[in-house]
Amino acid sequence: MSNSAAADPAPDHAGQVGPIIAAHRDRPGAMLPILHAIQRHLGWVPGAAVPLIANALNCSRAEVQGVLDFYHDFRRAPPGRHVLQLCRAESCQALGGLALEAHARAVLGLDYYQTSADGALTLEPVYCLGNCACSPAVRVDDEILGRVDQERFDALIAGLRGVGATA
């Protein structure tokens, strides 16, 4: 498994990020759209793009990274190629989301903001999916998902790795 807060693998991504600051550079408050805009395309942002925007809104690196660090929903490291979030708002915890937490990460033997090592699976938490009638709720991807309990949440994880059932 790999841990997301230092890695960054393919430094060299200025070719890609590149056009996304330009695109982005002359809007108010450019930082965010241009930190959201990177994480879109790449599913993560490369630590070699904080000073490509510090550069571009002549600001430091510090301020950069100091947005990164504030905001957890960017990534640092290429993410797996499923996202599972578990939401751990108030009703997901009052219905078993805390157990489920639990058995996600013994399953998984991952905890939060990490990769399986087979790169299939990045566990990462969320605070509301906005599903609470279904509660526990999990998101995988871009699919939100209601009432997952152990049984359905192995099942799901299976199939998310091609193997037997899927959720």
Second form
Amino acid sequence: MSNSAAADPAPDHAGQVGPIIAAHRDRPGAMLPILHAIQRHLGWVPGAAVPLIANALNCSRAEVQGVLDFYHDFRRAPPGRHVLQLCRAESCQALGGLALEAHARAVLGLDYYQTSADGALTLEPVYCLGNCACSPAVRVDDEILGRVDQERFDALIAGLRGVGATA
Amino acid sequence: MTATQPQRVYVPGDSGALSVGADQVARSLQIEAQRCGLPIELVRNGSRGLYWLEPLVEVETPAGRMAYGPVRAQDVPDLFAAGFLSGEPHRLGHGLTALMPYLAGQERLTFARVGLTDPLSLDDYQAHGGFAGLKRAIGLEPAAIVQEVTDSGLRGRGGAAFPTGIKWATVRDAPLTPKYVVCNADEGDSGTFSDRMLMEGDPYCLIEGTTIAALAVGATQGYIYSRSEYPHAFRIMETAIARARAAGFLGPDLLGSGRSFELELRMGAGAYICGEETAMLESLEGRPGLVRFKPPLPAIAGLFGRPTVINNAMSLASVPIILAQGAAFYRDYGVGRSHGTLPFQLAGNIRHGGLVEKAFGLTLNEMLYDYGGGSASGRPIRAVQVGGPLGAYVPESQFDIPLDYEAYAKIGAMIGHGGIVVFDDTVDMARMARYAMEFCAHESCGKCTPCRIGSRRGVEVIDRIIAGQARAANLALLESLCDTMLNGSLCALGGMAPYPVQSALRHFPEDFAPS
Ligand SMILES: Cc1cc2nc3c(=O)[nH]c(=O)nc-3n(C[C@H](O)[C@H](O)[C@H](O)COP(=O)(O)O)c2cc1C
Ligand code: SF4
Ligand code: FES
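Right, and the form predicted in complex with its partner chain of this protein, after the form predicted on its own?
Next comes the full complex, and the chain you just saw is listed first.
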């Protein structure tokens, strides 16, 4: 996940999004690749991108919006500098995932899809990271962590609170 | 010379190993080697699948590869001091990797190379038998390739267990062109990670299998649809595709044969339903992942309306060895109509979680106790969910039933993708049943009412049962709701979500009683 969004005070979304759309528009079924590329670049998909994508792919804005709304991945608001995902699926539950989840929410004072006041991180649920043999698992940006107990979680958060550092 | 010859040391770059510190261990090894003046050559292999021992460090010795694990960065100086570079014993040592019981008992066909080789080295891949299947396939008529796969008895590993050869024959015979191959690497089921391990540990195997499928049906373009939850797998796969293409194993002139096949990697966007084949096609075409009505089958009118083979990643990864060794070799593994091997995945509350590739027919008891070593908590194992979030919860009384598609269907369970998630006796099965409904409600594509509305009602009804409200009436309501979902849903999300719920009710009724 890029963390440039939160750092940029007044991003010129249309200006940044245009070249991304142009780079992918000719691929068959370009919608998801375009949305992913925009989110990778900005950290989220701004509303300003919707008409531009519709125009490039020759479809309606409603269709673009429909795709944005359907997929859990796409964010319509900027996230914090880091995105922290907690696995809520069965294997992680079997090894104390629910207790870890409760701990995380309490320590962070955040509900899912909320961003901490210092802008350091956004909390999200995730359904299985494929790290089930090392449950419970969490993901921070593109890093997966396994065998996460409360202690390891707290150390992780302390690292994330530091400026831009990952654990 | 021997003193300064770099010693080859393996540290997995698999995301499971990374998740418990493999990068830190690799760094420590390099620093310590330099400090001791003992040059090492570090290879980042895939995982052997013994996750409770990750990070598992291996050293190449004249006797073979020796295993040490789980290694933490702070253990490294001690390992050097003990002489692990010459395979000396250590408290973290396990002797020769290949002889470790967990591995020695396995029948690794699909995973033969995973953990052994450098995943991105084309030389390594070929030195370990890679591309032998493709080389043979390229000299065969498409019908002969399809026949080989049909004769192998391979059935789809993505859940429904449909014979792969029959699916390919339909696409091969379909008149429209172009044709497509779609590799389903969505692996949405919890408790499963074999697709990820293979993509990270042996990506060329998946490329080879997909290319053979393309040759068999006459497809010129393929897509691998990988989930966004697997960032490492995506990057490795992306690099592997580029390298395979540069070396002529993909692209306009496959192995100099004049045949062409292009393969593109696509990323999903966090929707479980996009693992369903028609929803995946919608997603690839750029729309919300709504399940399509069948017919037409994707084999007749699939991606962009053209004939399309959609196969699970494990199905396709099984194809190279079938072509290389012949149908009979593969078919001879297994029991009944379940031929070959399945990479089972042991997860949840289990001491030795990991990947166990075995021929069909062993039992859950063997899995849980011989391989798994019992629960991680040391408490009795009470329930095991087999086959992902839509799979039934199996009670101890059924742990001796052979893992074979038909035997499992007979008890109202399924093997699915081979995920095995273990729960000890602290599990609350009413809550697990509720979770299954909640999951279905969250992931429903919304196309049909039994699933979209039924799952929401299901959560509410289970909540009332847990609260002890009008218990008998609500239990009856839940049964009838499950029945409606089972019979009225368009796809298996709504149609199978009742499996975990009903199995929980049937085998663990005491958990639904008021406390
Ligand atoms: C809700 C749902 C989710 C599915 N998820 C997957 C998946 O993650 N991976 C997969 O290979 N098949 C999945 N399937 C099965 C596919 O629809 C399809 O049967 C499979 O990709 C066919 O390949 P195979 O014959 O090689 O198994 C899912 C099916 C349903 C109904
Ligand atoms: S059962 Fe659920 S996921 Fe499947 S088509 Fe119906 S609404 Fe969609
Ligand atoms: S269930 Fe949490 S990583 Fe798979």
